[in-house]
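Single chain ahead, written as structure tokens, the form predicted on its own.
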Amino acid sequence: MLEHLDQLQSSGLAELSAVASPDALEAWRLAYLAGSGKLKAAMGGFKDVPKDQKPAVGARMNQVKAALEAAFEEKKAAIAAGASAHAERLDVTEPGLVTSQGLGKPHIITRVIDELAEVFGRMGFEVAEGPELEDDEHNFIKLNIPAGHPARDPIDNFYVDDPRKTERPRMIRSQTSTVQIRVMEAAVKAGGGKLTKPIKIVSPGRVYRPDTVDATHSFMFHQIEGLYLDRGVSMIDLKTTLLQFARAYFGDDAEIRLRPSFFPFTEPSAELDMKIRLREDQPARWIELGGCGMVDPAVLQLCGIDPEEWTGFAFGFGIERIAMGRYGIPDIRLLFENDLRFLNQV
């Protein structure tokens, strides 16, 4: 065995000395050092060595292994140095070449989300996030949308599980209202089973509904949800917040109106409209931005919050519609077509 190891080291070093290219070096490594190479095969015979010879043979194996590996690294460095010496020299004094037509910038939707978060941040709202893959409990049940409600119909939602066969089907969320439920649950849990401090959050994110795509609708769009819970919150606080938002974001002359409406998770409820000019050659017209209202006591109870102690309001806006109003974009499809001519304008 010792003679075999001596011969292995001798032949390995001899063959390595003749190697002159990276490909030949890799072939040598595979032949000697790889898992199926000669060194590994020799080490496999260690089990057949008599017990009294094992210490000497083991020491010699380690020596051969170290010698071959060291020689390999030395040859590898030498070949790399030789390749660098023959490489084309770069004249660093030459002027650089323009490889791009311009610097990138955040997409208009990303910019609007950041702008909205900044405006609401000045009013004391923190940003909260939640998962896009939701469950029936957070998307419907705890938002006071019971079984059999038309809003839960598979034709109006993207279900992951068949709602006819699964008790709590998963789905891609149809509204960012799911985040307010998770925030309230977390706050109650942190308070040891009860709400102990106010909640004031906004939650921007993607939502999904199987809508027909046209100038103002898409099957994937963005919403920003707002929630404020405290003692003594009223509809006056909601209207004041929305008016301050509109004037801070669209200008002091922004016009809004609230129209009575119905949502299962707010009572009373309203639609928020804003007068927006989408084209310079057209007059401003009322555009629906989203819904709002006082959080329904049933929603608070489902989240473990006492509606006799806490009240609050919630609102949800379509971010694409806000972007269209702020930047005069006439068609929502322009936001997702990746046309550089459009993206360079906004």
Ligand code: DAH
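Definition used throughout: the rigid core is the maximal C-alpha set that superposes within 1.5 Å between two forms. Positions refer to the first chain, counted from 1. The structure displayed is predicted, hence computed values, not measured ones. What changes on going to the form predicted in complex with the named molecule:
The Cα shift for Ile329 between the two forms, taken after rigid core superposition, is smaller than 2 angstroms.
Once you line up the core between the two forms, the Cα of Val49 ends up 2 Å or more from where it was. Relative to the superposed core, Trp310 shifts its CA atom by less than 2 Å between the two forms.
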The other form holds:
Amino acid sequence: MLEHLDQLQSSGLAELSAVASPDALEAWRLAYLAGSGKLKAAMGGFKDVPKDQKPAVGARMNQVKAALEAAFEEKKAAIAAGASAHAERLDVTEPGLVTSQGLGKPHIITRVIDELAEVFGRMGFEVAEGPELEDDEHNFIKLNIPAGHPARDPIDNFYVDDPRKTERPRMIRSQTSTVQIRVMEAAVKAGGGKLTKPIKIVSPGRVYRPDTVDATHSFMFHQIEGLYLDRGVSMIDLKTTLLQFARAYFGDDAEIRLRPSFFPFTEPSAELDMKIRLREDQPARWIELGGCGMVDPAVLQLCGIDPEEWTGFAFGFGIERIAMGRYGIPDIRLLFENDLRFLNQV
Ligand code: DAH
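Provide the structure of the form predicted in complex with the named molecule, given the form predicted on its own shown above.
Every component of the complex follows; first up is the chain already shown.
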């Protein structure tokens, strides 16, 4: 009988340890602890145990019963805890919720700048950068805009130093043409005092003018400047480059025109217009993208470059205008308000 009880305990505990669900636990309870279970059946044999063995067998019987009951309670608690832990567990394979604010992306102006750098890069232009905090030497003097020129009026520029009291007043640049000067100065310096090789750069960046904000103006906007200096560069190269750019960026049917104009740093000078449809409900119109021309020999001289040996063209275009034309954006203010409803569309 003692042996039978030992066996009952060990088989009961072994089977219980394999139990992992509430249903299996209930089946085990019915098999061992319930009125019809094995423990009760074993107890039923107690009456046949010889009298002298009854105390030992009785004690053992109580032990086995206590052991099985305790193990059952323990298992029951473990299964309940496991169930609640399971309910809280994260399913990492579930697809996430995608909200409109899920992923950021570069601003449309940043993307257009990258695209322009790529298109001009295919034509051999490298990207050059210059500072936004400038001085009048780079923003005016070396661009052939001398003292007293109306373009230097404090009404039209953001001076940092008072131009009436400071000899070389600092300002935040009004045009990216400053970078032309810096690139030419650096090239002459690198050549030990003279230009030794061609220059072919574009320079995108911010410029600042105290303009009143409206649909096509802002006090801060972006320009992309271009400068190509080499031996024998002519107006034909300029026009070819601009047409190639327009077709590469706006499509094969892009239409451009050059209108004679004036800039102190180019001679001859022209304005570049492009036929652009800004609104679906309006016909395409000629929109001015910016200025261009052959670099004025005076500018080359001011930078220490021999205009007899080197000629070149330059251009400076408004990036917002390009972006508006390329992506059909009717109002420049949309580009700076940072309204997500707009930014998510472009
Ligand atoms: N800097 C001029 C402006 O902001 C644009 C410009 C015109 C740039 C002619 C040039 C150029 O490089 O050759 O209005």
